[in-house]
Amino acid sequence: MTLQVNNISRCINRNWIIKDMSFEVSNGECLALLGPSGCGKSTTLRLIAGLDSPNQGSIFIDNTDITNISPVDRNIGMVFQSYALFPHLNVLENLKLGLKVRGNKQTEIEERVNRILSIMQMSHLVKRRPNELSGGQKQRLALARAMLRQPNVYLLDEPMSNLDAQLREELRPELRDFIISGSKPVVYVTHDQQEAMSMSNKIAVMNEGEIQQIGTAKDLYNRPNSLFVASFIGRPQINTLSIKNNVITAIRPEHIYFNSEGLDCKLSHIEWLGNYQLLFIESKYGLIKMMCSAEQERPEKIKISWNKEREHDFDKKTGKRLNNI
């Protein structure tokens, strides 16, 4: 089963809000769509759901044109940020009913219905309600009535975006332990580019409704192709230095270090971060972040360096990579 997205574009009010965007997602494999709000993400994912019409372009799983059918033909297993669970159903009502309508079985309803209860394990919380559930069981919940359509394509659109940092570090493994243990594609949505690195195969990173790079998680940190992947992908964010004409020289903190011969500069504050801190310096081309281990003594007089072969360069015009590390 392959899903391929093809040249696709979705226009309102003469505004594009996707502009000619192309993919494909394998058997297996896990997309993640990262960028930030408004870029097109879950605009992408109800086009390929068939909840809304692109204005050209074509989209097809297992090479057959689903572009103008039906949304409940296409067969996709849809997560929504808001869950979109029924709040006068149980857990147990909540998924049987999609099984119901489409015409199941009362005994095969049972089985898949209890089997997936055990996967996802809920089966001690059959009679209660979605607002009787907590976040992380609302999310399961959803997950649940997901899996239980046997779908070609699933698509997650912010599935922890409503949770906690601790409850979504929880959930992590077991919302990759679906994702991974499947063999269907994956569409997963996130401006969480931690999240992203973790849950999929490769990433792509979208801005104003284009993608601007597809890669696994090392391609892009480690060459990415514009100024805006390289800011919006690694935290500490980026440095970003003028020190060449017509040239933005990007850095990452975590690869600048003390040195007693380099760059003369002066201590502005700290950010203690765990086993790290985040010193911000200042420098003859601004302000620079500098990543160091929460142990390491610093000089009494800051001066620091970083290998030549670390610089990303970029045009300052267009914001397109110019060197070829």
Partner chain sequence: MINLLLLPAFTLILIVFIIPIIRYGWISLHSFSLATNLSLIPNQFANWDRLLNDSRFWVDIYQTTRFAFVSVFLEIILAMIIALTLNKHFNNRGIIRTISLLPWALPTTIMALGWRWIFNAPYGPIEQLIRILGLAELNILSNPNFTWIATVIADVWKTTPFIAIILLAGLQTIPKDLYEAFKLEGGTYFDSFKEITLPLLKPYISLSIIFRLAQAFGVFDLIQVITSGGPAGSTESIALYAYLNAMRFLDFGYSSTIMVASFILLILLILVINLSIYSGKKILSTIKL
Contents of the next structure:
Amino acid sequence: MTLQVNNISRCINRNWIIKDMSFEVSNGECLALLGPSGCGKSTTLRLIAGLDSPNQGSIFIDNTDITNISPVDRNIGMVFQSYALFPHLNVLENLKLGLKVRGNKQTEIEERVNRILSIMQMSHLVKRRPNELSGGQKQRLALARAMLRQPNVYLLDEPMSNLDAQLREELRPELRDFIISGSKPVVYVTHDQQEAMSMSNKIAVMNEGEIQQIGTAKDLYNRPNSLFVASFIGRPQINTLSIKNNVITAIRPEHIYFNSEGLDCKLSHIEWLGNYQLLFIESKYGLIKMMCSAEQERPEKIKISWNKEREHDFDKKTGKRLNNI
Amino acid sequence: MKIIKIILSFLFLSSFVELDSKLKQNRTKKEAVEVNILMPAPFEESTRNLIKKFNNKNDKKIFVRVIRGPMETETVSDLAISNLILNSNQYDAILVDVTWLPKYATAGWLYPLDSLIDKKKWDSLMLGAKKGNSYNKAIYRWPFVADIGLLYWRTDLIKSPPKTPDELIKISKKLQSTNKVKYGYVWQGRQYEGLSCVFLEIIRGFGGNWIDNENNVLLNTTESLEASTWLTSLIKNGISPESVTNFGENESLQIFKSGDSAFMRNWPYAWAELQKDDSKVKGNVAITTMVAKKGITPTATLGSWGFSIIKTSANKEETFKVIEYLTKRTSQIELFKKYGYTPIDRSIYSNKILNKQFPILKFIKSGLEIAYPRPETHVYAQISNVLQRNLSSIITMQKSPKEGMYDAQSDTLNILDSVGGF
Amino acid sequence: MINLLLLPAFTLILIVFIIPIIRYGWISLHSFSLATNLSLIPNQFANWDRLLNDSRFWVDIYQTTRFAFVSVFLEIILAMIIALTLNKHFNNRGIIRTISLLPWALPTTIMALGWRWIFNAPYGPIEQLIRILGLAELNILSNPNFTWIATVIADVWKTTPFIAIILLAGLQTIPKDLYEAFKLEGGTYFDSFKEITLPLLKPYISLSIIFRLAQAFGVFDLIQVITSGGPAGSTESIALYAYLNAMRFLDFGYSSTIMVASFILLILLILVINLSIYSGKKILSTIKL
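Could I see the form predicted together with its partner chain next, after the form predicted alone?
Below is the entire complex, every chain and molecule, led by the chain shown above.
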């Protein structure tokens, strides 16, 4: 099965929220939609789910045009950012409700629910209401509900954003095992690039309703096609320097090293970050961040350098990539 | 939303605010004795000019402050009672309705006026105006304006008004069948005090009474049965609209004013309303006394307002001076001319100039001569309530006249028994 | 021990609520009327004895309860429709919300006068309409079998917006996500009303029911203005009867008895309703989302 999004646009109150967007996610593939808040990534998800409809363009699942069919008939498993669990129903009822309104037989409902409960190891929680579950359990229930209907496509809207950092790390493998490594296309919305990189096969970086670049995490890191992608991917943020006229030269802090023949600089201050340190260095091109190992010793006279092939050149006006490496 | 609510509640409260600012504004020098009088809103308006005149002369020794009460009679009583029961000493005098007097007097709130009253002045009053001022042989109220139930009729439809109940029905039927008029007769049939007033006139017109001078309750008699049957027949025969059972004074007036009815029972105030430009019967209206069976003197229910001095007042003599001023002959004439208030001084009715100018005086006089007060007992409110409920049941066909009158009689006796008689 | 922070609220409730009720209870065990020169004379349970045998009191209880239940029932249904409508996004929603609250903002006496005019026969708008339709006269205010319906209509008109606002507040606490998740699962509009809206709105609905029942049970000014309790006493409410006894008849002993008795009946009524609404369910867990 393949999810195809062809040239969709969405306009609300004369604002183009989504502009001519296209992408494709095939079976077993996980596409992360990554971008700052308000860039249109959640809207994209809602358009695929059928909770909203595009002004232009079409959406296909497995070569079937689903642009104008009802949400339920698209057979989509969606996990909401808030999990959207029914607060007045217990775990069992939460799972059963959908099957009930779709008119499944009682015996079938029981069987499917029980199977999913044991897969998710939630059988002992069936009587609990959502507010009696932990954050992780809630997420698992939301996943269970999405899986229960054996959907054609999974849509995950910031599924981890309500969890604390530690829990997030713990739950990543779970989410990967249950859904992402399955055989269905998955669209995963997040604003966290680490999450995007670790969970998906490819990433679409979005800004202002447009996809800036689609590619693997490596592609985006090594070869950003615009200044926006370069700045968005990679932490600490990439250095942007004006070395040549009308060109912005970007160099990642981790690609800068000390070189006694390099650029004359002055150390401004240091952030020590455990396994590495971040040096803030004043140069004639402006402030430069340099990342190096925590053990790295600093020379008395700060002089820095970087390999020419690590330079990314962007047009100052359009932000488009100029050099090819 | 909040703003609208604020505006509306402001409008609602503004009457009180107005009152309050008036209180502040009118504070005067300390040497003047302050006299506070509670009046229903319409009277506060009509006496404003007289009060102003009084406060300006009189060497400023007495300063009168009128507290403007609500519009409706019974609501004024509620306000007065809430003050009196707390002994808050807010009022020196209250303008009281005739039906409140026994209740207030029994409660011990009123000061007997006998010692203040000039015998000659008392004798100058119309007979009807003297009624309803005393209780248990003491005078508690000096009359201000008399009110009597009158029968209004249309001079453009008939030459002379009906005298008996049968005639009223006969003439109405004739006028209705010839499509001269939609209804024959409109009156006050709502379950409220007005219904008791209507009934008192009718039951006496049939030769009976509500409670006679020996305090016998006469509701379960042939006459009362005839009277209530007659009222019911007005509705059954379409002489009165079915909706008359929810009519107060105003609803009756609206119908008569629009020219839809040949007769109306109402108080004297209606006369001025019918002379206004929006009245379709202007110039075609006359008044007469209520119908009564042949050989029986008709009755006009007495409704009157008068001033009572509150027992706790510290300035009783000054208060009485104010009352004398407000009720003196010239004040009466002023109020009659401007507002149509029924005068109470006998000499006004014999004044030729006034009679010529206001032909209605003659009819009011004949009404006042037959004015009859409602039962004078401190449980009047209870027994009137019982009568209203049962009459309302009768005219809305919930009870037969016989049943209703029987219940009214026994309920009235129960009330009187429970308080040990009158 | 009473929490010190609760003390001010508790004192307020004590002063404005508990003490008056206790005092009414105490007065109800006395003769306190014109017949006793407005002084309190103990009479054991004479007032209560009279009350139990006073058919007018029991008829008024029936009439008041009928008024309260029918009004509140209609109000809840209409308010639900209005709240669901106002909860949608449409142009000028703010203005329409405000306008729809207007009836509630009007003082009762003023709006009751308006309704008295509307129902008035033969000149009121309703009678005019009926005449245009070629039907017979309705005379709703003159027919003891139907007049109470007129008072219900006036009350529904006035109070529905208030409940609608409570329900609207409730609707707005329900996350949109729930409806969307349910929609993906195949729930229709009706399904989601039944499975999500109603259960999550339950605390708000029961709050409205209890609040409004208590209020409707004490209906006074509306009826005083429209019918004065007539015709044939068919619209007299308990509050009107208590008022007549106190302010018109100056029988404070019996009036207090009526008030205390209706207070007890109201408390019982609310307890029964509470039990039937919350029976066996932990409502708190639904409130704390």
